[in-house]
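Next up: a single chain in C-alpha cells, the form predicted alone.
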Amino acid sequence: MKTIIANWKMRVGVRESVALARGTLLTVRGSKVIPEIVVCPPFVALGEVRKVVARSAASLGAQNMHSEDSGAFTGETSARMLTEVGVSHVIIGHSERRQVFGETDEMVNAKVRQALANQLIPILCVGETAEQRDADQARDVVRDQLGAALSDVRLRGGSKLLVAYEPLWAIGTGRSASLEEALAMHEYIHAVLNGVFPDAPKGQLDVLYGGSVTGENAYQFMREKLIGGVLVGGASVKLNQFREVVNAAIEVMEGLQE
C-alpha cells in the first residue's frame, strides 16, 4: 500500500475544497488498486470535505491541532473536535508551522501524544534546512527531531504513525531531494523508528517523502520500497498533476501484485 496525503495549505476555501475533493476521488474511479489518499482541507472546509469522502476510499485529515484538551485558546482545535467532524490524520511539526509559527519539539511532542490519545494517526514532519544539509548535519538534525517528538511516546494496537521526511530547502521551491538523497534519509530514518519502537508490527509505522512532489516525479519516489508514500503541497491543488500523483502510486501497487 502507498499513502498520498493532499495538503491544501490555505489556498483554497470551502467550496474550492470541496470541488478538489470530488475531483480527487475521480482520480481513483475505475482502479483496480486504489492507494491510501488523505486529504488535508483548511480548518473551515473539514465539515463540508468531510460529507464528499465519507463512505469512499478517502480519508479526512487536518493540517494542524493543539497539545491540550480544551481551554482557552483562542482560534485553536483540539483532538477531540477533529474526531466529532470525521478526520482521522493529523499533519503535526510541518516545517511552516515551526518556522513561521514558531512550534518547538517539545510542542511537537505533546501533540503527538494528543493525537494517539484520542485515536488520530500523527503524521510527523521532520527535515534539515539547506544549510544544515551543507554543514553534513542532516541525519543529526532529523535524529534529534526524531527523538524529541516520540519521547514518552507508545504505540498500542491499533494505532499507526506516518513520518513524513521533508527537507526544507526542497519545500515550495520546484526542487527536490534527489532519489539518492531521499532513499540516504529514509533507510536512515526507519533505522531510528525500530530503535524507539522495536517491536512495532509491520504496517504500525511508515515514512513518507515530502517535499516539491509533483506528477513528474512521484513515482521515482513511490516505486521505492523504502518510501511508503507521498505529502503533497502545491501539486494536490491541481487536479491534473494530483492525478498523475495517484496515478504514479496506482502503478507501483499494480507492479508489486505481478
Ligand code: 13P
The other form holds:
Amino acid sequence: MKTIIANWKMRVGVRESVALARGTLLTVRGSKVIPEIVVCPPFVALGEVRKVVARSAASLGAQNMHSEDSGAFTGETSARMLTEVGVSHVIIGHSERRQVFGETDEMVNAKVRQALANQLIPILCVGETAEQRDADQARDVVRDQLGAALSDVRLRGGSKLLVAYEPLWAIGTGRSASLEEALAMHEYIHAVLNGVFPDAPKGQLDVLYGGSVTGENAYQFMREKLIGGVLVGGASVKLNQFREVVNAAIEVMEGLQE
Ligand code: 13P
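Previous: the form predicted alone; requested now: the form predicted in complex with the named molecule:
Okay, now the whole complex, with that chain kicking things off.
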C-alpha cells in the first residue's frame, strides 16, 4: 500500500476544497488498486469535504491541532473536535508550523500524544534546513526532532504513526530531494523508529517523502519499498498534477501485486 497525503495548506476556500475533493476522488475511479489518499483541507472546509469523501476510499486529514482537550485557547481546534467532523489523520509539526508559528519540539510531542490518545493518525513532519544539510547535520537534526516528538509516545495495537521526511529546502522550491538523499534519510528514520518502537508490527509505522513532489518525480520515490508514500503540497491543488501522482502510486502498487 502506498499513501498519498494532499496538504492543501491555506490555498483553497470551502467551495474550491469541495471541487478539489471531488476531482481527487475521480483520480482513482475505475482503478482496481487504490492507494490510501488523505486530503487535508483548511479547517473551515473539513465539514463540507467530509460529505464528499464519506464512503469513498479517501480519508480526511487536518493540517494541525491543539494538544489540550478543551479550554480558553482562542482560535485553536482540539483532537476531539477533529474526530467529530470525521477526521482520521492530522499533520503535526509541519515546518511551516514550526518556523512561522513557533511550534517547539515540546508542543509537537504533546500534539502527537494527544492525537494518538484520540485515535487520530499523526503525520509527524521532520526535516532539516539547507544550512543544516550543508553543515552535515541533517541526520542529527532529524534524529533530535524524532526523539523529542516521540518522547513518551506509546503505540497501542491498532494505532498508527506516519512520519513525513520533508527537507525544508525542498518545500515549495521545485527542487525535490534526490532519490539518493531521500532514500538515505528514509533508511535512517526507519532505524531511529525501530529503536524507539522495537516491537511495532509491520504496517504500524510508515515513512513518507515530501518536498516538491510532482507528477514527474512521484514514481521514482514511491517505487522504493522504504518510501511508504508522499506528502504533496503544491501539486495536490492542481488536479492534473495530482492525478499523475496518484497514477504513479497505482502503477507501483500494480507492480507489487505481480
Ligand atoms: P510542496 O509539495 O509544495 O513542496 O510542499 C510540500 C509540503 O509542505 C507538504 O506538506
